[in-house]
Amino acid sequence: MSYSKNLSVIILAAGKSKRMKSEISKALHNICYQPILYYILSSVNKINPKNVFVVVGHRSELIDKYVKSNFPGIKTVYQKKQLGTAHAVLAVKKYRKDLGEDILVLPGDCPLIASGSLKKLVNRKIKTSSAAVVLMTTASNPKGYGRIIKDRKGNVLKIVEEADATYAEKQMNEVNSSMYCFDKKILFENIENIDSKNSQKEYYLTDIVEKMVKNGNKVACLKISNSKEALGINDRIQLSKVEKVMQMTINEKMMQDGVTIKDPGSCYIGGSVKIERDSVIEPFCFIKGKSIIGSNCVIGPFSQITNTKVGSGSKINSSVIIDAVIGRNNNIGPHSYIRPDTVTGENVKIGAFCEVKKSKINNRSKVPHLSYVGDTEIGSSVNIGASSVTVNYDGYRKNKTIIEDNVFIGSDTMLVAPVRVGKGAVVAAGSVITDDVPSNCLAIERGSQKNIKDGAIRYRKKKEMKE
């Protein structure tokens, strides 16, 4: 059934996050490296509505900035005073002419809701010709939720909030998810008639259900198939619990698609990460942002990868990689730090305890261990000896080092930029290179070595006398 041209979505994200005890809007708190709002908007976009409005209030400038940067087609609407959920929906009334005939209203703190459930909710509203459909679930411990009160035919009579429920109503376990699909005309005919005679002195969107029923309108309900999708977030404890659910949801989807995750409970993978088949994710890995991991990779324990593309067949061992492009069949780590704007070719090795920053390393080159490479272009089949450094900063600006193909750099070498080492050159261990090295030259820069006879004996005696 096609309904996208007649469907609008309103997301309520104006709350003050009182129980979160935070200066940040609740909708911008992260789970699995993305704001709560990211997951809601991603699910909404999958059903392709006519338009989407996010109602903002507390720290509205932060949500507005996030939405504009990440979901530019979505409009934010400011709610000057936070007087309840019905009052928040009323803030969108000025866009009534732009709204579809069906309006999906969602809270800004339910990141687990799936697009499939939203489709079912809208379809139920259309098929039953109801004024509204409430998405509900059953809860073994319904404390804190609004209770669904139904007639014998299963139609909704009203929704009672926890604080206003009688003892008998509190025993009911059919609860409101705070997700609805409304008929636009009937919604706005009733919403301004809601009062605030309740324990919170707020205008509840739930009260509109009873108004509709009293006016002779039908209100239906839809039980969500996976009750976890209805989980909301009110405090940091619930934030942690929902993140655990999201963590397993993401990881299980990865495993279903052909990725091996050795210990799903210890690995955190962001919702926008892509991992291809036959890759293995070892325990305690953290993969974030828009990272893409190719096929047949091994991401070793305690690796942190952010906004990075890793080519097929590469092995990353206990390393941190940020905003980089790693080629095919690379071997990185353990304990290396690959910083932004680093690009590697195929069959590159970056060994233990190395740092690489804003550099390009071409095919078959090696930086085996304990080296720093910054602002550098390394050609093909280059070997950088242990403890070597490209000295890129002169105290005023960053300077570039160029190392051409088939160069051998001996251990403990300092290449003081700007400097170029030509093709096939060899730089002797322990050298400090300040001038260009022509192709196929041997460069050596050392002070003369002196061996003083019995000098070690005299040295030790001198030290012993001082003690």
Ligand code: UD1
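Residue numbers count along the first chain shown, from 1. Because the structure is a prediction, the values reported are computed rather than measured. Note that the rigid core is defined as the largest set of C-alphas that superpose within 1.5 Å between two forms. Compared with the form predicted in complex with the named molecule:
- Comparing the forms between the two forms on their rigid core, the Cα displacement of Arg277 stays under 2 Å.
- Residue displacement note: Asn215 has its CA displaced by at least 2 Å between the two forms (rigid core superposed).
- Here Asp454 counts as shifted, since its C-alpha moves by at least 2 Å between the two forms after the core is aligned.
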Contents of the next structure:
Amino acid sequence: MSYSKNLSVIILAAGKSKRMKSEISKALHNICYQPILYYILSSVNKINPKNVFVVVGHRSELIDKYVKSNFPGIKTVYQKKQLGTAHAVLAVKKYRKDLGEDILVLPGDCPLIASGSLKKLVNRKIKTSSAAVVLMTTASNPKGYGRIIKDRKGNVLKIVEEADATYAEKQMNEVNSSMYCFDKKILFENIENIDSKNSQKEYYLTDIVEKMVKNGNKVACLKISNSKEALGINDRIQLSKVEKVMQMTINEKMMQDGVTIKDPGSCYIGGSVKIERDSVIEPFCFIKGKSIIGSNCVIGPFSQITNTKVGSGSKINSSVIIDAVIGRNNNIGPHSYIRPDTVTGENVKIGAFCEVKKSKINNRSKVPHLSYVGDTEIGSSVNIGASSVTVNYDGYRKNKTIIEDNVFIGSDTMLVAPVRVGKGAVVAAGSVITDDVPSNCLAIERGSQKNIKDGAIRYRKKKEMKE
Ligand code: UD1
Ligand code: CA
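Other form of same protein, the form predicted in complex with the named molecule, not the form predicted alone:
First the chain shown before, then all remaining chains and molecules of the complex.
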């Protein structure tokens, strides 16, 4: 990109988040499983600027840590006292030499901004050789936003904050998105002359427009094509509104790419999730992290899938899966809990009310009903009967169970680990298995059964006499 080497970006995220009523910085509140700041920095990175500075203040250590570990090339700058948006930009002045000629200033609370709009903003500034271009939008309900005041010819005169606006100014519906592209030299010439004589006693960056205009500098406006991109988050109601918009954006992109989402309003899918073609996402699903869902899957209602790979053709129904790898054509649920480090082969069934943890289940094996499988390796074509448990914990450490190919485990079996069941063995229902079972053996461990002749008749008589 031609302008990149001349472009620096300043993101203002030092504010106290007063209206959020929060102990953490607003920029770190999540929408669609990622902090607000993530979306802004991702859009900014796409336009490839020379450098990016995030101004931090309120709970700065948390933002610092987040930026360092997730966007290592980006610098944070400390604004000690949060005296207003102009004061926040001034915190970057000490890096003036490193800054490009074009300065993009963005607030840390508008995560819907797309890189295409940022590109247009910078291009407009360059093409019109303006001192500043203000990205604006028209709002049906402009309350809370700074109003753009123009003269009769449509030239920008100033921006007036809601708190300082007259009744007539409040009727204006052209609002400031708080995103600007400035000429570095003219920005720093004017910014220090801004005072805090306003109702909030803050140094408003918006006041720079009037200063520039009065000094004869050229200030232009650019109307954002999709007004939703300018939505800011100041309180938790706006947080939920913006999350809805972001979720719709993610879901619509998925649908455009060939995924059926039956009720997009009820499905929460993270921005880094990948879903392949012809998969169907039923209502009330939550798919997050780095999950990858293969093609032709059906993710049934009320499923929660996190950081999991699901092979094509698999069906997941009302289940929770975390940090697992599910093979092709599996059938999972309803109501199962698949925990980290579980890996399944092809055509595996994990049925109703099962819990599986840190286990490998090979091709065609089944754990159909009410079982716990933990720290276990299950071979192929194994059947685990209902209510069976791998007893992996002895109160001190976790022990392993190995079940080899073609084993049949009868219902209600306790496999007390460490234990191995050899190839082709059968374990009779109700057994408590504490010793290894060699290949092709039938293991049975239970008290012997007595059938007492007419005992049932005598039992009933005794009971009925008492009543
Ligand atoms: C700001 C604009 C308003 C615009 C609106 C759009 C000003 C004075 N007003 O108002 O015209 O319509 O955004 O969303 O700029 N911040 C700092 N340091 C500070 C103060 C704020 O870094 O000392 C940061 C905040 O963390 C926030 C951003 O600047 O990310 C904007 O501040 P905020 O208080 O949200 O401004 P608005 O009242 O929304
Ligand atoms: Ca704001």
